[in-house]
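Just the one chain here, laid out as structure tokens, in the form predicted alone.
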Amino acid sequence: MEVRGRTVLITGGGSGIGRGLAEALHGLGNDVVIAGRSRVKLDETIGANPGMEAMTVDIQDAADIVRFAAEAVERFPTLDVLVNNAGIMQIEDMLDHDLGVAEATVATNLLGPIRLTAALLPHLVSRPRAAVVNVTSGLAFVPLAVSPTYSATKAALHSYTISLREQLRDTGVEVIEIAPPYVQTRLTGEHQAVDPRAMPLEDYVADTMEILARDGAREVVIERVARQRYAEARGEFDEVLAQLSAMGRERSAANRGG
């Protein structure tokens, strides 16, 4: 993807990998939008980033969407550039019978970016050139067992961003997926930020950057969550399972105090 000269639309670009691309962007000189339900994160990164615009959205909220899609275009016509990066991750028991966790994580890591891109798809369309970019995660391929509606909404984000790619392919919209690994950022709450298990963000954005730069890109795999993305491929993806259902059972027990 071109990676300068561009008009850059992010969700959840207040915090964590959302505002590390948002930086990374606005530094090479692209005109970039931030997008998300908190002002003062959002507030925070503009403030941080002088010249970086934000906008609030509910990316729960259909109607919102609408609302948000239709103000973006008119406040910034060159937008050509869509980031799906808003996410929600949290831990789930599926003996207690509460959906509530799931219904919430499918309609923001799910539901959203299928929202919006619907919403922002004919604007995209007409310009000369523009993206859909889609970030999904390693685990939509080796699910991490305590966290299932995650890893299933990213795994379904997947198989749409190679559908809406197929769609697309006789127009000027390039499709592309980045899955991060474990990275250092609040997703899941404060240790993951300092988890020495997790990748700095600011090499992760780092080693982002220079994929996606690189021309005909479609997915942004670094070598940090490689193992992940072709573990069923090569004959890992159960090894890989239990390594990760392992770390996903220290998490819980720690978030249960015991």
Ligand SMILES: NC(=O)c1ccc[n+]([C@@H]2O[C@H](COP(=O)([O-])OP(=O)(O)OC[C@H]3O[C@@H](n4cnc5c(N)ncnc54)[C@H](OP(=O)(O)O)[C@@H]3O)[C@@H](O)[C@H]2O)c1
Given for the second form:
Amino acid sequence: MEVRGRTVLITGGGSGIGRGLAEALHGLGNDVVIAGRSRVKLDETIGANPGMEAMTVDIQDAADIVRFAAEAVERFPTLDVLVNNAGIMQIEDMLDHDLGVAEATVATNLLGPIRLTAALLPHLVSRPRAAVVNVTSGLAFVPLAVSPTYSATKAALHSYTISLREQLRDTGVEVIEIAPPYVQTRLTGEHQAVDPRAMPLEDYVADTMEILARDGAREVVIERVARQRYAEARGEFDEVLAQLSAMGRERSAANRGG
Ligand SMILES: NC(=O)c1ccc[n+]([C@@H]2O[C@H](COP(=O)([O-])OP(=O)(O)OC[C@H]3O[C@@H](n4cnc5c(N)ncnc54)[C@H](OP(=O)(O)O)[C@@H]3O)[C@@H](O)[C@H]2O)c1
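Show the same protein again, this time as the form predicted in complex with this ligand rather than the form predicted alone.
To see the whole picture, the full complex is given below, headed by that same chain.
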């Protein structure tokens, strides 16, 4: 993807991977707009990056997405890159019969990108060139059993991204998937930001930008996530699943204080 001279909208750009990508693209001289629910996080990010813009949106809310997309196009008519990065990840116990986490996860991680892409596509196809970049996960390819709905939304977003790319093949809109490995952010809580098993955010953003900038890049799969991404094709699915499940059990025991 051409990573210069663009106007980029990044959901979840006030923290973690979204903020890292926003700052990298801002540093390359692009016009960058970040979006999320927390005005505090957005203001802190744009305060640290003069010239960056911010808008609030709740990606779980269908009506708010329609409002947000219309406002974004009006305020930033040169908008030509959408990065669907906002997401949530929580542990779910399938035996406690509470669907709250599952429903919020589908609304945020799957319906959110689908709704926002639909709302912005009429504008994006009108641009001479444009891109939709969807942030999935290594867990799209081998699930983490303690977060079943999270893993399922990422698998679904991977599939959706492929179909979108096929449907838009004769337009000027590129469709790109970014599948991160385990990265040091606060996605699952404070502990993740300092977990030595997770990749440092700065390194992850640098590796991602390097691949994203390649002409015709369709999937950004860095070395740390390649084992998960290609596990099934390499006949390693059961082995990787068992390793992830052991890690997940450890993580949920730690969460219970056990
Ligand atoms: N870190 C990892 O290990 C990892 C691995 C694979 C994939 N990913 C994916 O990377 C993406 C970014 O996650 P991260 O690790 O950078 O975690 P993060 O720092 O928690 O970022 C998630 C962002 O999403 C935004 N968000 C959540 N719910 C939202 C909503 N309803 N409306 C609008 N914005 C919302 C949050 O902002 P507000 O709270 O202000 O709304 C936050 O800025 C996610 O899609 C995640 O699934 C992360």
